[in-house]
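Next up is one chain by itself, shown in structure tokens, the form predicted on its own.
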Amino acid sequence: MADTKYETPMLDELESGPWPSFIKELKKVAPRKPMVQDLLGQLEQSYEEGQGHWKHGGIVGVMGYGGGVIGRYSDLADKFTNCAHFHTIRVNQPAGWFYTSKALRTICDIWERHGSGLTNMHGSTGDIVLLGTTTSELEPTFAELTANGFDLGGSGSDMRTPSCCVGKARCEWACYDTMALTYDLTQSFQDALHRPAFPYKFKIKSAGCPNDCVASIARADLSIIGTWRDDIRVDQEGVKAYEKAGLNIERDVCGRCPARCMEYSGKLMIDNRACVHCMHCINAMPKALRPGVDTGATILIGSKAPIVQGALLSSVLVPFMKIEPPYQELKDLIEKMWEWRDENGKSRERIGELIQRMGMRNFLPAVGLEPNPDMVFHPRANPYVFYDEYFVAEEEGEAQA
């Protein structure tokens, strides 16, 4: 065990367990960094007391940028000195999350000149997360960065940093080139990114099939989730080999169906246009099943985790966008979102809770949608439906008798 400037009987705890401990890592970094060697101190106090003790002491950051610098102050400055500022920094990760070895002994060189050497690999928005350094650090940490190819992500009440599946980088059921498309929004859109200028946080995740590997169904404001609208590709003989091979696919396959579409008696039937698109077949049969070939992505909105309001998950607004170099159709179509929500959103409402207070009925004409039956989360109790055509057709009538 590293040597450590204080007794952490709490935090030492924490080592005893089956997996992997932060703590571990902290007493690995402390003999060389008096701001970790403060920070475990602190911690255990944090735990033995059930509070914590860090405050947000205003907007700290980098000239230019209003985003990508979270300001971390202790209210225990004058006993833990060392990490009086904890500043953390999100550094803009490569789409799919895909680095040579040169370049995270780059990051990880920078940090430990600048920072606590302390990493979060990733945030749960996709950043690169450097955990731990001074006001005084910040503007040289940046420099650095910049000349070695790297800029910051998004903090704060901006669009938050674009992030994505590997796609078809790796994958074979990618229905999108997710990673082209993350590194293009990331670029068009630099001005929110960079400088908060929205009611609170937006996020764009893009997952290149419905297995949703980002899970962005669950966390991102906007879902871009790949799919197709044709048939799904069936190897009749790959289906036997499976069967063959002990996969009782009545059972496991068909049964397991939410839709209830598929039929097996020695040859599979699907009845596409019930399919729901669950990626459970495929899943199931990767050697045999295959999307079909007219892709592009369903684009679902809201989704968020519970801070004002509880958790969401994502609601579909567009069931099938084709998603093609320069993605213009989706580009205009998060503008309009961002201006109607700029016009009516309350300070930390995301965009799913304003939605909600203000309704489809308002948000659809604004962005320049027709309602559609996918939007529907299930119908409404309320048999009191009135529509306005109704109505207007109704006047007409006693207008013209």
The other form holds:
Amino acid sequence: MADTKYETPMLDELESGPWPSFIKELKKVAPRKPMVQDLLGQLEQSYEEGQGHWKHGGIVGVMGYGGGVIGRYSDLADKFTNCAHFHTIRVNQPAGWFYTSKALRTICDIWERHGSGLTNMHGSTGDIVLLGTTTSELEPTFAELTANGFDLGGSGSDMRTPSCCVGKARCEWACYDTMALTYDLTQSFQDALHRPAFPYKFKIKSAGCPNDCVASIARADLSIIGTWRDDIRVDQEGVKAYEKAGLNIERDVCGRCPARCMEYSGKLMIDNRACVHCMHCINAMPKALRPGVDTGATILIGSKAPIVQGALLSSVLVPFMKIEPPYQELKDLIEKMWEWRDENGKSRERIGELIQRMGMRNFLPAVGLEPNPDMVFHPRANPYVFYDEYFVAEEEGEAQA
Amino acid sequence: MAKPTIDEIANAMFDMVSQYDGKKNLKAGDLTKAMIAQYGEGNCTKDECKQAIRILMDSGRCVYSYFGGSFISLPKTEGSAPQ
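Okay, that was the form predicted on its own. Show me the form predicted together with its partner chain next.
And the full complex, kicking off with our chain again.
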């Protein structure tokens, strides 16, 4: 174990057990990085006192940028001088998080020269997160990153770095090219990414199919989830092979279909008009079933984690949109959303909260969409669209009573 | 009112940021709305305001800052950490 400057009995406890320990990693780095030595000291004190000693905010970027750096300062700067600044840098990750080993070494070498050497691969936004540097090292780090083809990601009230699943690069279910879309959106909206002009953050996450491996439905203001609008492709011989292998298709596939849209009696029959595209049957029999061929995406709006207010899940805004270059329909929709939010949003209000506050009936005309029964919170439910005739019927009912 | 140049919009924004310094944090949207109100919708567009903000940032006259949201402010000397 490496020598450390401070006694850390409480942190040492976190090294026990078979699991990986961030304390072990910090102690490996500490001998060559004084800021990590002091980080361990400050963390031990935080554990003793049961309170954090970081202040964040203030500085946000490099010259001209309003995002990509999260300023972090110690409130024990007199005691732990080497970690008085411990800023985080977010680096825009490649779509799908694919790297060459050379690219990873390049990033790590840059961070060894300019920062603590500690990283987070990846942060919940999707970015490469470089943990811990000083204000004076921000510009040199940025210069080296850009010289090697990297750029900063988003932070603050801007469009956060778009992220996506591996899509067609690694997955047979991808209904559109998530990586191409993410790359295109990142390039198209550079200004929104680097120069915060929104009332609050805006996250875009792209999932290739309804399995939603990037959890976009829970984590993105705009969730773009791949889907299809024709029939599930069925290989009946493949289905029989699953049965022969012991799968109880009636019980475990048909019986667990949330839409109850399939039956099996030697042949799998699917009522595709009732299918809610949950992916259960396809996941259960991946060698026999596949999404249809008329593919695109469902666009959902409004999810967020609980920060200022409680958590929200996204709900359907556009049931089906073709996702093909140059993605103009989608980009136009995004820009209209931003325009409406700029006009009406309050500081620190996410778009989902704004829609709740002002109502779908104000939002939809602003983005040029007609109300549609498919605008659902989840299949078979509809939180937004109310038809006047319902109210008329209710009023008549009340009057008769 | 005559249509202002981008530099004039940037100067007006800078004056506003200076005037509110230490009193109120201003967002890009606050500055944009104020400029459109000052010069009129026909004379000052959102795109021109974007360009004006970029001039302020690239020249270093203003910086972005974060206090629970992103704001545009005058450059500050870091007070909480030793130089």
